[in-house]
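Consider the single chain below, provided in C-alpha cells and representing the form predicted alone.
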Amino acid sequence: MDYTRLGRTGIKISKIVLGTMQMGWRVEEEESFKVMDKAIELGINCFDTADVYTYWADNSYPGKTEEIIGRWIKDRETRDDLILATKLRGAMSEDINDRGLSRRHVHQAIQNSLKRLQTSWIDLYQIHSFDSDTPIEETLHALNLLVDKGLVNYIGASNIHPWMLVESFWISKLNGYVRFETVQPPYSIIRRMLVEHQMEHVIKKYGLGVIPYSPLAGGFLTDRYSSEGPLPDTPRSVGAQKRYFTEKRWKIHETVKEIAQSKDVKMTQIAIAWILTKEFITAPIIGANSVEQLEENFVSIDIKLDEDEIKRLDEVSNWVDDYEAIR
C-alpha cells in the first residue's frame, strides 16, 4: 500500500480510503467486520463514514453504521491503527434540532458519535453539507472547540462549493479558528466538472486534502450496465438511469469498458486507476458489499494507465468544451 499526506496535515492515509455506507445497509454486521478486517490487512488506515448513515434503510436508523464500526474497532482492537473520519450535518432524529451545524447539534453530534464509534477522539470530523440557517462562524467556533478539547484531530467540509471554502477559510485567520483540511465532492470520469471547473484551484490554493465519494458513479461505471440492455431492475439502477444515461455519459462507458477489456482488467478498476492519476485526488473513497469486491477494486492502485490511455479516457470524458458552448 502506497500512503501519501492528507492536505497540509501531518497525517498519512491510504491511497483508497474506505467507504462504509454499505454497512448495515447492503452489508450486515457479520460481513462489514470481514470488509474491515480484509482493509487492515491490505493496509487500508483511513475509514470514512457519517452519523446519518443508514437512515434511508428500511428497518434501520442513523448511526447504525457507525455503532457497527465501534462494535468492530472495540472487537478487534484497533482504534490506533485507524485514521477514522466521520460527518455531521443530517437528521439524526425528529427533534428540529437534533441536525444541522448550529453549536448545539455540533457537540450533541460529537458526543453521541464517540460513544457510538467507541472511541475518544475523531481523527477528521467533516460537515456533510453547508447549512443555510447557521452562521460558518458559529459553526466554525464550535468545530475549533471540540479541536481543543482534543476530541476532534482536524476538521473537513464534504458536498460544499468552493465560493464557501473561500469565505470559510478567511473566517477561521480572522478569528484564529482551525481551517477545513479536507474537502469531499462528488468526483468520477463521468462527474468531473464540478471539481475541475472551480473547486479545483482552490484545492490546489489551499493546500486541501481531497478525498472524493462515488467514484463508481454509483456503480455506472461496472460491467453491470450497458447501453444495449437489459438494465438491473434496483433502485439504485433507477437511480443511475435518471443521473447518467446520457449519449455523451455511454461513449465514456464504452470507452472505460474497452481500455479494460485491453488490458484484461475491470472497468472498475480502470475507473479508480483514471482518478489516481489527477494529482490533486489524495485518495478515492471505495466502498464494498464484499471482501471479494474490496480486493478486487484495491487492485487499482497496481494499474497503470500509459499516457494514451489516460489521453483517451480524458478527451471522452472532456466537459470544458461543453461548457463553453453553452456560456
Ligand SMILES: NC(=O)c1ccc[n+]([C@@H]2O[C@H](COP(=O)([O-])OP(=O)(O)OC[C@H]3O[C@@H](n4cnc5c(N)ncnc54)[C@H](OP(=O)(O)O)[C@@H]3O)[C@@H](O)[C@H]2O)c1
The other form holds:
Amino acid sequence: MDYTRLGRTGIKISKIVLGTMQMGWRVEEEESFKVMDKAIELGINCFDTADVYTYWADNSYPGKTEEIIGRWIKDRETRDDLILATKLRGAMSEDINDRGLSRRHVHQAIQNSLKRLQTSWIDLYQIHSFDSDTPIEETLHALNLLVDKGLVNYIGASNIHPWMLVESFWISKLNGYVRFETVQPPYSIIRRMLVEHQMEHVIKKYGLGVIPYSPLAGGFLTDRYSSEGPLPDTPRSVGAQKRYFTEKRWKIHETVKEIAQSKDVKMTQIAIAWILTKEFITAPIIGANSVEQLEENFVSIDIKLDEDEIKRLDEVSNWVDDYEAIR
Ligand SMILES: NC(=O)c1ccc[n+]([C@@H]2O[C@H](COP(=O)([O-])OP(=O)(O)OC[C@H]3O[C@@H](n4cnc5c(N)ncnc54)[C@H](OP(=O)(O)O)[C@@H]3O)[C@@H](O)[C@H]2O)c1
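Moving from the form predicted alone to the form predicted in complex with the ligand:
In what comes next, the whole complex appears, and the chain from above leads the way.
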C-alpha cells in the first residue's frame, strides 16, 4: 500500500479511504466489522464517517454508524492504527440547535462523536457543508479551540464552495486560527465540473488534501446499471436514475465498460483508477457493502491506465462543453 501526505499536514494516509456511510444502512454491524477488519488487513489506515449517518435509513438514527465504528475500535483495539475522520453539521435531533456550525453545536457535536466513537481524539474533523446561519468566524474559532484542546488534529470542509474556502483561509490567517486542510467534494468520472471548474485551482494554490466521495457515483459506475435493463435492486438506484440517467452519462458508462472489458477488469476498478490519475486527488473514499466489494475496489490502486485509455476517458467525460452550454 502506498501512503500519501494529507495535504500540508504531517500525516500520511492510504491511497484509498474507507467510507462508512453504508454501515447501519446497507450493511449491518457484523458485516461492517468484517469490512473494517479487511480494510486494516489491506493497509487502509483512513476511515471517513459522519455524525448524521444513517438518519435516512429505516430503523436507523443519526449516530448509528459512529456507534458501530466505536464498538469495533474498542473490540479490535485499533484506535492507534487509524486516521479517523468524521463530520458535523447535520441535524442530530428535533432540537433546532442540535445542528449547524454554531459554537454551541460544535462543542456539543464533538463530545457526542467522541463518545460514540469511543476515542479521545478525532484526526480530521470536517464540516459536512456550510451553515449560512452561522458566521464562519464563529465556527473557525470553535474548531480552533478543539485543536488547542487536543480533541481534534486537523479540520476539513466538505460540500463547500471554493470562494467560501478562500474566505475561510483569510479569516483563519487574520485570527491565528488553524485552517481547513482538506476538502471532501463529490467527484467521479461522471461528476467532474464541480471540482475541476474552480475548486481544483484552490486545491493546488493552497495545498489542500482532497478526499472525494462517491467515486462510483453511488454504484452507477458498475455493470449492474444499464440503459436498457431494469433498475438494480438497491435503495440507491432511484437516486442514481434521477441524477445520472442522461445520454452523456450512458456514453461515459459505456466507455468505462469497454475499457474494463478490454483489460479484463471490473468497471469499478476503471472508475477508481481514473480518479487516481488526477494528481490533485489525495485518496478517494470508497463505499463497500461487503468484503468482496472492498477487495474488488481496492485492486484499483494497482490498475494502470495507458495514455490512450486516459485520453478516451477524459474526452468522453469532458465537462467543459457542458459548462459552456449552461453559461
Ligand atoms: N461528504 C458527503 O456529503 C458525503 C456524501 C456521500 C458519501 N460520503 C462518504 O463517501 C463514502 C463513499 O460514498 P458512496 O457510498 O457514495 O461511494 P460510491 O463508491 O460512489 O458508491 C458506493 C456504492 O457503490 C456500490 N458498490 C461499491 N463497490 C461495488 C462493487 N465492487 N461492485 C458493485 N457495486 C459496488 C454499492 O451500491 P449498492 O449499495 O447499491 O449495492 C455501494 O453502496 C461514504 O461511505 C461516506 O464516507 C460523503
